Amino acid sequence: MSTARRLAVVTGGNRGIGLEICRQLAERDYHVVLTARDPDRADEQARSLDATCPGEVSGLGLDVVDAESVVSAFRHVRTHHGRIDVFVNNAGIAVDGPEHRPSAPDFTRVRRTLETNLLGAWRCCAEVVPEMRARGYGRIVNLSSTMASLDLTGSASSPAYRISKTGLNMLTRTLAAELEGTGVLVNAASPGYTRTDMSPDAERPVEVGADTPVWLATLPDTGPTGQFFFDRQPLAW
């Protein structure tokens, strides 16, 4: 890797989102690390990507829910590519739906979901941290939803994922203020309805849905922290 390509770690970035995201950094010449539950589909889809884009891709095994893979993952990067500068929070589950409402919930898709959207992305924040940290530089963004937003939230549905979200993004606003001066800049993204094998039904392409995560990825140091955006604009807490 030269010592001017920036790294960048995705996580569920083997399908949809992620993996747009991953494409798109790429195209931008960054070094990126396509991560997912299935090594082999993860070393699939970087190979696919490599031999298309500017910059580099390769695949590793990640499971977000998983201590023991998340440290081992990071620690891979750490040895393997001497840096992380940017950190993509993308892999998530929705598991409730329109039937499923807070008043009789289903706490064992709920902790599923937290175990995987929220907490499973503080893990992996714990992990890139202290090297952002220790270099000056970093991105992560964490890929939220409209639905996370109190202000924009009149519905009962899907409450295990709205709550998973929510908790993400004060994960986000908790981290930016602690990294507050240090270079590392925090921020939360919706990508929107976006069409991808969750909703196969969405209209918004997923090159439009991954465009803000990949901005707030590529931002320049004078870039915005502890922020939610949709479409590039703050979005409404």
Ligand SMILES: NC(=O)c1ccc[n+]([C@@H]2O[C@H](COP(=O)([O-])OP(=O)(O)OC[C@H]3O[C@@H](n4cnc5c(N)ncnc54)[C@H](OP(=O)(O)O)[C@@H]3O)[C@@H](O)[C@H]2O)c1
Second form
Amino acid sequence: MSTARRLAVVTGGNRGIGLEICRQLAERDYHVVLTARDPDRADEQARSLDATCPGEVSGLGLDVVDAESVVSAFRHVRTHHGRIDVFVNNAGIAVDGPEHRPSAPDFTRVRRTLETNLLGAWRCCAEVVPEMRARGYGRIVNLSSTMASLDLTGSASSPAYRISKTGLNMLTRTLAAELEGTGVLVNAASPGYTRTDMSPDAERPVEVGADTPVWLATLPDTGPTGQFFFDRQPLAW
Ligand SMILES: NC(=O)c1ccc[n+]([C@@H]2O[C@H](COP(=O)([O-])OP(=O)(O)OC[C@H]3O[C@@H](n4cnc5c(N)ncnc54)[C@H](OP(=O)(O)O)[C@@H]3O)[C@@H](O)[C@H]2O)c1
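Return one more block: the form predicted together with the ligand, after the form predicted alone shown previously.
In what comes next, the whole complex appears, and the chain from above leads the way.
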């Protein structure tokens, strides 16, 4: 297949870790489709990266919870770019908070979290897989969290967020198993506790939080699949 400039789609690219993933991919000469719920914000951030990075950056509206928005965004990408080499499932919300307990669930927040972090990501994967499988090349990166780890969790806090990301990890494993041997590599990454609107008190800069997702997005054909990484090292499920 042609190795002309690779095309990467990133969700939630308007701020935080997603914006930094877009920047690092554009630095590596990728053509990045920076998507965001607000299409004007997507365009604005894309223009600013496009002006400063060697790659190309285009903006596009995409709300992962809205099935029509997802279908139409990926149709737009296929029509205008003809390929999807990399897909980064970055969009995410954390709305249940440390006081939320699994024994007293607020199912409004639980549903909202699952709709975005798990079903939104899954819906987008279903859009990109046929194209990647047909072309025999693809890198799918799911932004998970150390809080998703069954092995490492001893806390009762934020159950909706944790469960959504553990589900995303299982999506990673099952999709990777389905796509074994097709050239499509599917992995999950924890960016670590990173300073963004989601975690304003964190010390880790977005440049570091985005490093492992970008590493997974740019893996060689011999790279791992169906794995979970933090700082480029395997993380316990
Ligand atoms: N920061 C951390 O410490 C940390 C740790 C572990 C994992 N993560 C994960 O890393 C990813 C990025 O987090 P972040 O820290 O950069 O968070 P953030 O600053 O809050 O950014 C979240 C991004 O997701 C977007 N988003 C939310 N709902 C969406 C939807 N329905 N459709 C499309 N986009 C949507 C937001 O768009 P709007 O601007 O429109 O709201 C925003 O661009 C998330 O998946 C998060 O769970 C973060």
